[in-house]
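We begin with a single chain expressed as structure tokens, specifically the form predicted alone.
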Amino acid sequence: MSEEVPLSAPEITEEDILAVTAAMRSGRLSIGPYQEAFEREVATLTDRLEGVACSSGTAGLHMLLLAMGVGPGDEVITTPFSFIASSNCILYVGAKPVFVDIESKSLNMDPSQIEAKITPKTKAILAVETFGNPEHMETYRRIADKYEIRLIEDCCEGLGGSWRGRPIGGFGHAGVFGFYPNKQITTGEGGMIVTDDERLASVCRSLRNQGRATDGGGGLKNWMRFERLGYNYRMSELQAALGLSQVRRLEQVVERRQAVARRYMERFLDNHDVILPTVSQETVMSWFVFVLRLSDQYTAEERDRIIEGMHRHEVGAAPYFPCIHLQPVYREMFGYKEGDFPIAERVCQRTIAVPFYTTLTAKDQDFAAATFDLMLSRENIRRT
């Protein structure tokens, strides 16, 4: 049964459909002008010289690590509070993710703990803008520059946001956006690397296309020459056409999502059982999701019952995010246990993502909020 108010929903307009149809009618369905135009558009939006479209944000992160020479025996500093892909890609290249606990307001890595984790094996910092929040990105860059290591900006959740006027995607040596259907804009599946490093971009273009040569020259000989082990990480022309159509209305999308977030903020402002997202005045937030956090008096079991109750009332809700280090595969590989990263664990046990998308109506939003309040009140009654 589909939910009456889903957790997320893409916005697909008639213009989007026409754009994809035009790409289909062009007869060129891969490696064509729509991809090139989409890359230019995203690069320009983020004040970058290069954009490299790919099949997913995960693929983009994987390619960046490879292109930066990260491999077996290396370490990459990252957060345990993220979607698991940000850490998995480090394992793909044979390196070890080294987790740093988060800061409780921004939910990004605590910058005061990073330098203690840097060793001679550290090759990069992979910093995630959690839920689209760019707080501390400038500090991460200063630390990376101080130790002459790379900063990879996982900006998959923040397209269209900024900090002190600097666009998200513009802080790292390179950044990666994701275009899954729950993001600000979507290509169905897809991602985009942005960077000012032309060599890095060229290597990533080769990696996404089976390692094919990218040094020009043309002709069949060059087309069938493979310089490195590569992957099929391409973005199709249909996806790029959809992305290009959507990104051209990104400003309006961001504004509408900000309006949805403001309504939630106003709705829950006086609820002392809930911790609202904290956003710096210097941040223009491009909201990816809206995550409520229960106060510390609530348990993970109570949080889970609230989510289950919302589902029974056909309202989307989900825990965002479970800690990566406590996932079975990471426990088995590295021996992580409860208590290793206490702030991330305390947060992850109490988070509830509520319905959030560009086209969410005030009526449906009120219904979602009222359903959350009802489930919360039931938990409070259980306590008495």
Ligand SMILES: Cc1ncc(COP(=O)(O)O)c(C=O)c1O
Contents of the next structure:
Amino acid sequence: MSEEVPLSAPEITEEDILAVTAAMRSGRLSIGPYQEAFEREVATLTDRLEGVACSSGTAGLHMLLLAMGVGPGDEVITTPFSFIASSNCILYVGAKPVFVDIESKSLNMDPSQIEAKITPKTKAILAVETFGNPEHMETYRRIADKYEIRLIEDCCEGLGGSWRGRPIGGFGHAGVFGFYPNKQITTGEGGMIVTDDERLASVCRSLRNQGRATDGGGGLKNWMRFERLGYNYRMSELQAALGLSQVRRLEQVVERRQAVARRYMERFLDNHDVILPTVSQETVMSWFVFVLRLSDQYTAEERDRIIEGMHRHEVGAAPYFPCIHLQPVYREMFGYKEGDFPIAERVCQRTIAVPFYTTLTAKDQDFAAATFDLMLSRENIRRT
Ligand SMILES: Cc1ncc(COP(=O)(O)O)c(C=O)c1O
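Show the other one: the form predicted in complex with this ligand, since we just had the form predicted alone.
What follows is the entire complex, opening with the chain shown before.
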């Protein structure tokens, strides 16, 4: 579906194209210097010792759970309000996602509800920085350390943000970034694990490459020796070259995304029908998406009609995110029903992601905002 003002759009510069072309000309298309340089760049940016590039954010999360020894019979505490991958990866390893409802400002897991969900089976907390918001990460880490379990930071949506000066990706025992085209930077498809734990990084490097033996430092000791069941979760040199080119202008990208977010904030400040994203004083957001929430008097059906109306006017919009526990696959597996996580449900029925990307012009943004206003006013007219 191509729209006049799309929901998201990657920024690909001439420099990016030259970087990918150079990688193609190098003759080395996988496992090479671009990957290493990209890993070093992201690790440095997030104050981490290790970066492990991989084929997607989902692959990174899957490998981390495996490398941490999470498996059948184990429980992992996580959020029901996220993109489904953050929970699916727990199912991949045969463990059970144990959902904790969210708090309604940051939209992250409510820290006060976590300890009650910890059992002897709990192996990890998989915390998502929802829409890139790092609020409560430090508290989750404190809880994880108290119970001697791992904190996995699903920071797929947060590259370039920080909390009290600490970069996103630096709170968990390990974190995972995602580089799908709607993210702050993209490699087309791709992801990266960041951690200070060298052993964990080494196991993940082996897992991404069919379980091949590594020399501990990440190099491959023996090409045809397979120490564990591994996968092909590698990132190609073309992707790494694009990622490297993109990440080098991250600061600029973040500034531009902040400017776009600010324009939306100003535009909707006096609109009492919408709830704007809440960002604490301590947080620097790099803005993955811009999500408006309709106030509680609106129903999910009204929200859906507003989204459809925006599509009719060639403006991107999406319900980010539907609750994970209410998806058919989770209902069938675990018997979840409406009412199980009331705050997440109240939020997810009323969210609308509106066009948001680094290169969004003020003119297109105005058009998107005006279209939203028009669709909202139609719902109000229907009511009266
Ligand atoms: C919170 C979260 N976790 C995991 C993922 C999965 O990343 P990928 O699409 O790269 O597999 C995403 C992707 O959008 C995400 O937003």
